[in-house]
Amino acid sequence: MNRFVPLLLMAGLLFAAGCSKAPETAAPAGPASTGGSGKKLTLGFMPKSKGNAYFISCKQGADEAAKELGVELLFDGPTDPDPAKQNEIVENWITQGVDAIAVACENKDGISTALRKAKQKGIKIVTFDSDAATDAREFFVNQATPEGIGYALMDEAARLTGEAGDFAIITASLTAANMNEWRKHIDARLAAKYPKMKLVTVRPCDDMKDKAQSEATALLSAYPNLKLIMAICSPAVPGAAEAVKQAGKTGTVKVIGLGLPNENRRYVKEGVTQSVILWKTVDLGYLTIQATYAVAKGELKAGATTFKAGRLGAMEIQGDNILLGKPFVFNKDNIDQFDF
């Protein structure tokens, strides 16, 4: 959910550094796992930034696999965006021996040719969230297909547009591999459907609030007619929603976007932003877990089309990627729901 952040109910949903500073670990509680050296399996899980609240959410439901499993885990990543420092953190990892690393990417191409060379060494890759080459990976953790996430957004930017107006999406960045195939299925479902409505422009935020309100307010002075602001990674949607409600155009500018509920509750109940789109972030973080340590010890393979992740029980897997359920929509009438 770097940046950005691309939804079924969730019990507990989405919702998340330097290479200086010591990985933080997670200490197991139950029978130690190990692999077949008798050692205790120890997983790398890196999010695309430590302080996005999205992968803290992740975090939570990666301990908790992690606590069941008996396994080591090391937590770490750039404290912002920033693929250079993925790289040296696997390259960290590497050296260290991790027995398998699951990641989500801020840039595909980037980071691919470090996990390339951990694969050579026999640590099991596993991403999350947003993918590397498929030839650098063993498995995709999928939130939703990025389908159901294009489709989800459009759908409710029209519904509330009333299919028709100009709208403006702030994404995370320009390269980052999941929001750019989110807005691939925003466009075909634009083109198919909504012949009325247009996407004026495309900006990014770097994955911070402050950013995307700045440009949140710049959209506001360049498009007079822009009717909604659809914000595709965590941070922008309260950045979005802040600067529509000092610009005084709450209700007239309408928001929507991918996000924590508890980030964006006041907003939605205030009615700056309308609609949260989001999937079970901590759930996320659980089941990559899961599926990490499942194909370090070999237990999950290629080929498998289904796949059982602890209480999440059985989960369908489509070639590569393994499905986390759908996307779900939040707003005024259900936000107080949830709590993350």
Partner chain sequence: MIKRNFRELSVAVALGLLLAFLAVAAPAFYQPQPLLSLLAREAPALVVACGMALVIISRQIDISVGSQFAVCGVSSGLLVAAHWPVALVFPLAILMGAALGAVNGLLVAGLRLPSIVVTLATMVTWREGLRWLRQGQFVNLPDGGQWFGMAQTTGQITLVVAAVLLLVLLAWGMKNLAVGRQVYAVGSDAEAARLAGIRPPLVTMGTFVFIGALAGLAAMMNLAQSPQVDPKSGMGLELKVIAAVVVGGVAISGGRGNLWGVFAGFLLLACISPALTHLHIQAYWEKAIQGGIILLAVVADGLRSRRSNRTGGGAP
Second form
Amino acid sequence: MNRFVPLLLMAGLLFAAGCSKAPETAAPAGPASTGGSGKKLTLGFMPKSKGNAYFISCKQGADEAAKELGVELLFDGPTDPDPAKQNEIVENWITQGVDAIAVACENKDGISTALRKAKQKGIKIVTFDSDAATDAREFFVNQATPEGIGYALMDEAARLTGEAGDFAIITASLTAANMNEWRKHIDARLAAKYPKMKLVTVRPCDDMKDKAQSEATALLSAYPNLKLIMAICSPAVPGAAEAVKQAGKTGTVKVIGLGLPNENRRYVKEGVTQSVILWKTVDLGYLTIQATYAVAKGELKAGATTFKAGRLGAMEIQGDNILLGKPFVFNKDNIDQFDF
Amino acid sequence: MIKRNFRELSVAVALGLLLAFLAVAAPAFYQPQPLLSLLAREAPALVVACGMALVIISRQIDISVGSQFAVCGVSSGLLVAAHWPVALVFPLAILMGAALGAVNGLLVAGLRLPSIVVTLATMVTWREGLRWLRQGQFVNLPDGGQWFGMAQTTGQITLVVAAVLLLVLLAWGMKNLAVGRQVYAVGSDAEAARLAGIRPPLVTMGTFVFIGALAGLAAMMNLAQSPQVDPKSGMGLELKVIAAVVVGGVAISGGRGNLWGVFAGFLLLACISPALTHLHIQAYWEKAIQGGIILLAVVADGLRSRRSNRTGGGAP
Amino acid sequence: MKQGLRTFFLRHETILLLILVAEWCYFNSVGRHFGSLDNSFDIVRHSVEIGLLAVVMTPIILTGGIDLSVGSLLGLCAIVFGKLWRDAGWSVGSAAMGTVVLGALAGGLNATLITWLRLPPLIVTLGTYSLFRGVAEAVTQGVDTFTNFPASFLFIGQERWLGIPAQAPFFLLVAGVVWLLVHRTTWGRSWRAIGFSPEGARYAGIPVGRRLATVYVMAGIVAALAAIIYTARLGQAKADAGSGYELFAITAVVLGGTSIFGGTGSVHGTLLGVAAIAVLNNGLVHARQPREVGGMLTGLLLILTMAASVLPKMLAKARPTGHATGRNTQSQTNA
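Would you generate the structure of this protein in the form predicted in complex with the partner chain, following the form predicted alone above?
Complete assembly follows, chain above in first position.
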């Protein structure tokens, strides 16, 4: 009897596997039908990590575009930024036979292998936020190059400190790929243009606001000549600002960074945080899905120089980069116009 | 006396050496205002560490505290944002933490499931549930609620004093109250404790509810320090406090250790990161140093017990 | 016979197998491509690294120990592998050998502290958990990433060999060896004995220290192997590789019915545990459910399967003895 039960279970398994065949034949879909006129397209939209307010606001725009275009949008990503998990989701989508994938890459090299595989199967790939290897995708929706972000941050820091003095960086983790990329360009800009400024240290905050606040508190007392804190992950901007405020150094130590308006509004208004640099994330999501749809439909091909993206109008294309426009600087004067 | 409290004393000496070294090499560490801020930042974790000490002394472990902390923080943040009075939210947060702790307690004491697995499961469940519901969005609190309405310095002092007071009371209670002794008794030998008339499941249940309540309290203490609540808060808190408790000389096998050692261990580990910042050392080696200190503390202990075993001829 | 059937259904592995079947059926009915061969192979490829760690964690937990450092060690090994290959100019093969040696040494460090100094494994590996990850970050300053490995190396992580994922044979080999060790040799029996009672095992003449050391060194070696496969699958090595994998591995082992206190458990149970988690996470994508639900369900599954295997025993014990004495026997067996 004991030996019989596993057999029963195996039989059940096989039966279940058999069941699944029926719907499969009923709906002969898959990647083959890409570009088919009547069928609803399925697009995958992957953030670097879920549960991140930045990508949630991107998704808002993506949902809007998906509704306009009448496509099905799959939103999935790792719960913590993890290249291995991103890979798995891409491969999962390949098997599911999505028509196109839009992805924000945690790590260039980590995901490109999976994306190339998808490309081979006829799935169109568009990257946004941060790029993959250029041969692994059709287009990159470029909200700002790492160079553009690095330079913008460094220039803003120089402007606020009068191009002289010490500053410190708070980053998410020492291994975060895109932040390391930005830091490279910050360093380059610093060396080239601002000889009187000095980057004293880089501290990780594990992408948590509480830890950023503690780190900034220690920084403020350890480096009494500090002129500015540059927070390059979004939770660190309000964290650093709160520390500066509590230390009574509002105005003497400036705070800038990359972050969302809603998280920083109060500090910008109080004058603790001088400027927050970001692009219009909702538009980024919207543009990405518009572009992904056009690529999947075959309407947008390599070599195009402009692209008409719904409510955004005509967008410029440089090479294989679709440009969203320059990073936007939120400050006291304009922050109230934005709600995301 | 020295022999009995060797571990606690050696951690305290290590802490003293570090602080003395800082006084020479980086006196800026001792500026009163930043130091107070630093202590206030660490106060919530100290409160949780006290609870963890009790749990580990009773021979259990709770790795879900970080998630409990986040759940309590975000829910009480939402209540405060909905303009509930802080005086009402405060006890609610503690109650909520106690309820989350009771879930662990019921599974561990009631069903006799191993605490490390139960709390691993609840850790993941609470954390993912929170992420699902909040999608990483900060809770923005209304203006004026910070420091529970006190001035900043008063607020910071209150938090630090409250945390230390809790520790002192617990240290006294563990030694002098019957309840405290029961925790030790259950931790060193549950069967003997039962024969002596103690009800081990009740004690276990109690410690889990207690650490949950402390996680709720800590969440409120954290909430007071900033006008926003980050739903990611408390990630890694469990490892931080377990490390502090263990470095402080509490035996992971239960029944041994005291809160003074935990205090010293906690301060030692909490000082490392700001100390490195003050010594202008880059962050790259920080994790390795943290790990090294934990190993050093237990290795010193191991070597000592090995030697005393050999000379004293104690039980193998 | 009725009794036999009942114990069979109460066995942990059976409960788990039923859950696995239920998962499979459900996802098959919801996700159109879930049941395809491609997807099954995807599940295998995605769970090899965690599977390796879980398999080798099983004997550790059988002895009543635990190893929190395997995920960090995976990261460190990936870095060292990349460094040996790119910076020291070693061939992929010798770099892999070097990495395995490092894994063995790192496992040896854990083993030394645990056996020679008789320190609790939880604390030792909590320390090396920080230490290994910290060294990996320090060596690369977090920034350095190793890529552009030769295609012949990437093959083992990305391609198929004789129709099956190329990393599967490695996994089967390790799983097979560990299974044989645990279930068919005196080593396995001594690990269980140590898990039940280290003192008893010592008096029974088992060289407890050496037997314990083996499981930790083995874990180090397999973590190194997992690091190499991870690097081949992703085509890159970075200091954050394998973060959090130790918890997945422990979850799979416990879900598979191995007692966290040591003494009882099985490698095939662990394999079922790995499969249950992997199928759940993969299936949820096909069912288009949010990923967070996967984490929550894993937590609930863990509690439910454990409760399911404990409750009937508790009830059975409570029933015949009735009042006062019932509680006595119960707490004695559980003490």
